[in-house]
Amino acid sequence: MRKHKRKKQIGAVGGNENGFVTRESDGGRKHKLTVIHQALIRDPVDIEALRRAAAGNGGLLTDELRRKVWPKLLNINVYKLPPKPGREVRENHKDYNQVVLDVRRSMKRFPKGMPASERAVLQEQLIDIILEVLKRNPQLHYYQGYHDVAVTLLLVVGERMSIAMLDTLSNFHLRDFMDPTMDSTKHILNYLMPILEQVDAELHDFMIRAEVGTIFALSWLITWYGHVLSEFRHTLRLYDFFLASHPLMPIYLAATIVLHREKEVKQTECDMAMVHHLLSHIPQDLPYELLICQAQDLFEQFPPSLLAKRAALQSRKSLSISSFQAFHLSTLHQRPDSVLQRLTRAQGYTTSRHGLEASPPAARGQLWREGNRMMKMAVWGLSATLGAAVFAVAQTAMDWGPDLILQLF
């Protein structure tokens, strides 16, 4: 039958008994590191190179990667970063009411045992990221899950890198779902039915028998999975895969989860409300780099170009689709960023004035200035010994701090 068929073909992955791909050993990490840091050099960066090791088996492995990784997949220069917003950004603000109550409301989003103070420090930081991206692109709308994404661009890259981050996502990946109505929103979601219509017409048949629609999968969509997954380094996974994705790959996942489930849907009571029930909450142990596998294969079998001849597609045009083709050329030709840093010098700015952030709680802001210098060499010299090593040692101890480790590199 086709759907088994295509089962087998979207499946065909190595795994353990708990369904987790387990094609890297050690040496395999080790040679992600060296293709990373051999892409990242390169001059053009190759950016082909990163979008692969992103998407693959472990995605880019640590905080520092993604540190050096994740701008160059939405062509930021670092060494020219907004600055950072003044309290005017909060001024006369429509929406700055609803982004301070979502706010407030997302201490999950932070890591366990992160002191309250910290937390409360980024927070408004939070706060001020969205209301400074929503201020540079006035036509687009907040929505709610938005910050969601903001929060995990500000735990890893620091606040003035979010904004250009967020900024650019906002733009492209996201601009769908930043319209005034939800129709654009909508019309994304309907992708993901004629997925699994390709994949099992059984299972689908029964979704639509149970009229379930695809409102479940709304909050996966729009927050790139990072409010519904309770573990964060399973939230980065999966956002490392999306920015180097198709902004469709998000609905990918979303059908491959679907489909990973199916038993449980179908013996489930053919009812909207059973049915939604079950699949509205994610089970926190899934093979993610197994789903990642599949829905990668279901894209390059079912390509949003073959879904969209759809009669039920055809009568909206998403900005995020139509704009990608071009977002994804501006992103080949690169500089690395040595050759940035002395291009920025050349023009007569500083690092500090335009470069990567560091933006410590005053009370340690001195003393980092103090030692920023002996530190630079220490890690410099590190680096040069330890090689990829340092980097674990780095991510240990500046989990909390990634604006601090930022000023180092």
Second form
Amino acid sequence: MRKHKRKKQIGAVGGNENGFVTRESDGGRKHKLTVIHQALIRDPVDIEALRRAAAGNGGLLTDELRRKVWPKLLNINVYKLPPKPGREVRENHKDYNQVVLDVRRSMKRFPKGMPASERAVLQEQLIDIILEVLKRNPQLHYYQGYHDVAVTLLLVVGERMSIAMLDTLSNFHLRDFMDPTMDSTKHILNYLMPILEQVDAELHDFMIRAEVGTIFALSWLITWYGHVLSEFRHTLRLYDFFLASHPLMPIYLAATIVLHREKEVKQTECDMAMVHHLLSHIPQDLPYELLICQAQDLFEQFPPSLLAKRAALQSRKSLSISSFQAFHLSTLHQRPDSVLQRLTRAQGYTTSRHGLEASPPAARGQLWREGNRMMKMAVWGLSATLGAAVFAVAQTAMDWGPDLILQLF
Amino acid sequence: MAESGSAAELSGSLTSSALPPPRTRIFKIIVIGDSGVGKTCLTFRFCAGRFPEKTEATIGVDFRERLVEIDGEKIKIQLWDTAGQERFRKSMVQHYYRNVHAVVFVYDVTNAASFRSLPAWIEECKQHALGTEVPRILVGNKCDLQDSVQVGTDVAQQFADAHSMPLFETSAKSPNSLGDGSYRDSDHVEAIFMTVAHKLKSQKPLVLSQPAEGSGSTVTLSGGRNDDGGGGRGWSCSSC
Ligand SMILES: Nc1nc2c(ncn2[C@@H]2O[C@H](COP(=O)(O)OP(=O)(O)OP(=O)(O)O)[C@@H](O)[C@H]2O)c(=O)[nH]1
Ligand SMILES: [Mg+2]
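Hand over the structure of the form predicted in complex with the partner chain; the form predicted on its own is what we had up.
Okay, now the whole complex, with that chain kicking things off.
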């Protein structure tokens, strides 16, 4: 009985939201752009409004907006980005070989039309980004899949902002995955079955009988689905959502995906291999907006604290979960970019806004003209594949205002 | 499961003809070894018949299968392609060592470190009760890269002998163009996995039956045949 009722509830919420998707009009989009714009110029920045926008229908809509909102979601001052890593970042790092191996094999993560030479430049940047963050945080350990997170950031926000974002994510949202062992990760995965049990006991029991375990969801969790989705726009949509959410949210989404496929699962042979195989391959046409709503709904109904009371989850402490409150608080008092820029200038920082270059303004034009062909190629690669908006990234001195306003009309 | 002798004895009194058609038997084979040695490529080669253009890091466990026919019996070969990075070994892959019928250890002939890791992988298996009673083979991959070989056949053969495993050298990329001798030609990926399958089929059959919801000992009795039909290349000696 209880189960049935809950299912219905979830369905109803999702249904409404899905309706909004189909009805979504230019008007809705423009409204959202305005809301985001206003949240960004509020002082302090209206972080709750940005979170709602990122998680809500359609997410952050464009990469241009992501470049403005993502750093806010992680409390990053875009005028104080870390410098571009130098050569030394690659020197004797214990994970160097593994990182190179994984990045070289990550071709699928790059846009299909991108010329190989441009992809190669970005892959080199990807190696640098990962090693830079690992060097800054000796307590963190590389895992296969970390590169899937890094590449998603790189393709949207460029090298230097990626370092800042990845650094923060690694210390908070991804922290549990970066222990010396995967025991904490396993602990996080252990939240999955109790959620399923609450919503659909029958499905839960079926999966227990099949002894399928939860490893089918491992790559979903530790790459925020970047490893398993073939459409980059879907990955971006989920990153909007997760950047605005509790670190356990990927598990709640995993639960909604399994629940969404309930019939298929139950029709499969009750066998570990069969169920693992079915679940580990995500259908590419999932109704993401609906599932995101359902995940939020599940999160509210069965918050982590409630699930943690269950036996299997008691023993261990999750750093991602325990630090989330503090992280959340830290994001509440951010100044808008215009103020940050003024303050940063006043403090004598000369760093560029979006971080594709590390040189001071005077030298920048020169570098751009004569030097660093590799860098140019990378920027062009991005522009060609992700749309003209990316060109703004190259215009390092450009304020965020004009291009956003352009989009409003 | 695999070492359950009593279950196997049960089968002696029955024959396959006396029973309804058996369900397809499933041979579960786990493929392990360091990251980058080519586990995904090898399993893909066997199940899809070609070298994958792009592989990605395996996170956790992937699973591939192929239906083959051995001596007139259709058999499903299930390959568990595991993550190579050390951190995944202990807490993650564990779950999948259960109910495995055979183990394939893979190293990269162009990467000495991957060869040096083998004792750790063997130890890992032992900890999961996959000792010498379970068929195990050693595969040296990437033989097509002849100019960068770091692990010679003789060293590998010694190691394989010491652990009583057959050794196979092959290439997931171009298994048929291994230079000189025709004997090497026989070491293609297909043949390697089929050899394991033959070996498994030649074992006491019942233990390999697919359990019907946990009570495995009563179904899929294909009789006590032990004719070793296809394992002709022999088990104890390497064909390299
Ligand atoms: N030349 C050559 N390259 C190979 C061969 N087999 C695999 N490779 C390459 O080696 C790299 C690693 O292969 P994978 O199959 O992804 O390695 P893996 O063992 O599955 O690695 P993990 O999933 O990280 O554990 C890829 O770039 C393959 O293209 C081979 O037989 N010859
Ligand atoms: Mg692999």
